[in-house]
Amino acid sequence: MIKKKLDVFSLIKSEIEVLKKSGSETASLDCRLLLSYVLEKKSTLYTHENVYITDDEIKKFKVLISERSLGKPVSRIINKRNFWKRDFKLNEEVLDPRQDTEVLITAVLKYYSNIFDKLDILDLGSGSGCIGLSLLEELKNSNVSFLDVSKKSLEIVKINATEYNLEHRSAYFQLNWNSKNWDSDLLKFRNKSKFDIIVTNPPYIPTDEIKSLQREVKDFDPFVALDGGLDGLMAYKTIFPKFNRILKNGSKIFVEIGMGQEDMVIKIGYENNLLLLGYEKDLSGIVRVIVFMTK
């Protein structure tokens, strides 16, 4: 197949307009990311660059642009999303990581500034593993257990862990936190060894509100990773009663919440004998993470 030399801008100019008309606010970046993916580039192309490309690759690029114009996120098209300092592979059963969730990482590092501390961390509802694996990159002597109900999610965690040589500090548990004895099963698997830290980004969108979310979210994120029940608090009510059982005394819990949920989540924490340590806000100034401690 003959490759021809073209500049990136001429390749993507018309496709940018297609995406703008479809409502994309990042049309140029979307085009450059998708073109980079088609050409198997390790870094994102810039408009001033020249590339060598075949007619078949141009056709493939246009097909991906068509998918994006129908609302499919770029991360779902290329099955990859940047989070914290790394790119993480995704599949259809994991939540697409958002920048707001990086507040969980900064919150943990605020309380655990010695990167050589040996900590046992539970990433509860781990999805792609981006939270726990990012912490492993920062906390060099720590270990993370990844717990998720989805076998396919844990498969992606393993792939991401292997990609960054973190598998030797990772453990994987397929458990459903809606089952009565998931905490006992977890401790049994770990020979009754408890954790120093829990990090979790549970589903917190009230069921009736999911249909009004952006189509990139409601149509492409797994429903189970979004659905927080009628009031958005179902997951907190389910998992908080287990924390004192699986954590050591004085351990910390870092939990992501939805906008305006802090008072209700704190109340659930108090009802389960947890101490409030503080809040962390996202870039929009919204309380995004609550930090608790076991007594």
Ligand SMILES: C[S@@+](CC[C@H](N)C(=O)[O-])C[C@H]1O[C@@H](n2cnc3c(N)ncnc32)[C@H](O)[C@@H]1O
Given for the second form:
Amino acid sequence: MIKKKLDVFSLIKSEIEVLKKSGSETASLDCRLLLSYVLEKKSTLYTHENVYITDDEIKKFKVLISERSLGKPVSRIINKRNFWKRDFKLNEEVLDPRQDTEVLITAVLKYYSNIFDKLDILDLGSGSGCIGLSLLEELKNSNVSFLDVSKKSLEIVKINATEYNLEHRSAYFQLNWNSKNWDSDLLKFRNKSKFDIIVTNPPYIPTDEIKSLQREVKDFDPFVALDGGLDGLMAYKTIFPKFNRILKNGSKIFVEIGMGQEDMVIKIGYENNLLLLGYEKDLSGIVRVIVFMTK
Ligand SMILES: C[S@@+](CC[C@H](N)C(=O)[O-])C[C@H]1O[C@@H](n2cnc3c(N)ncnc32)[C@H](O)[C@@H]1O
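Let's compare: the form predicted alone is above, so bring in the form predicted together with the ligand.
Below, the chain from earlier opens the complete complex, with every other chain and molecule after it.
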């Protein structure tokens, strides 16, 4: 196959227009990400650099552009999303990690500033593993247990953990928190050893609201990762009653919430004998994380 030397801009110029017309607000970046993917580049191409490309690669790039123009998010096409300090691989059973969720990492590091502490952390509803693995990167002696109902999501956590050499500090548990004894099963697997920290970003969208979300979310994020039941609070009501049992005394819980859910989630915390320590806002000033402590 003959490789032609071309300027990136000459390859993406008309495709930028295609994506703009289809509604993308990040058309140039989308094009560069997709072209970088086709050319197997580790970093994202610049608009005015030269690349060597075959006709087949150009065809493949155009196919990806048409998928994008039909509404498929770039992260779902390239199966990768940047979060905290790393790129995380995705599959169809994991949530596409959100930047807002990075507030959870900042919050944990605010309360645990000694990076050499040896902490046992539970990432409850771990998806791609972006939260727990980012914490492992920061907290050099800690361990994370990743728990999710989806077996395929735990497979991707393992792949991500291996990629960043964090697998020796990771454990994986496929459990359903709607089952009665998931807490006992978890402790049994861990020889009754309790946790120091829980981090969780549970599903919190009220079921009725899911159909009115952007197409990129409702058509591509798994329903189980979004659905918070009738009032959006089903997962909090289910998991909070177990926290005192699986955590040591004085442990902390970092919980992501949806916009405006703070009062209700704090109430669920009080009802379950947890102390409120504080909350953290995201970049838009919305309360995104509540911090609790066990007594
Ligand atoms: C909002 S996603 C968060 C994923 C990831 N932690 C993140 O922040 O990108 C919620 C996660 O909870 C998991 N989940 C939903 N219901 C569950 C259940 N009943 N038991 C265990 N995990 C569940 C989903 O599979 C999904 O991975």
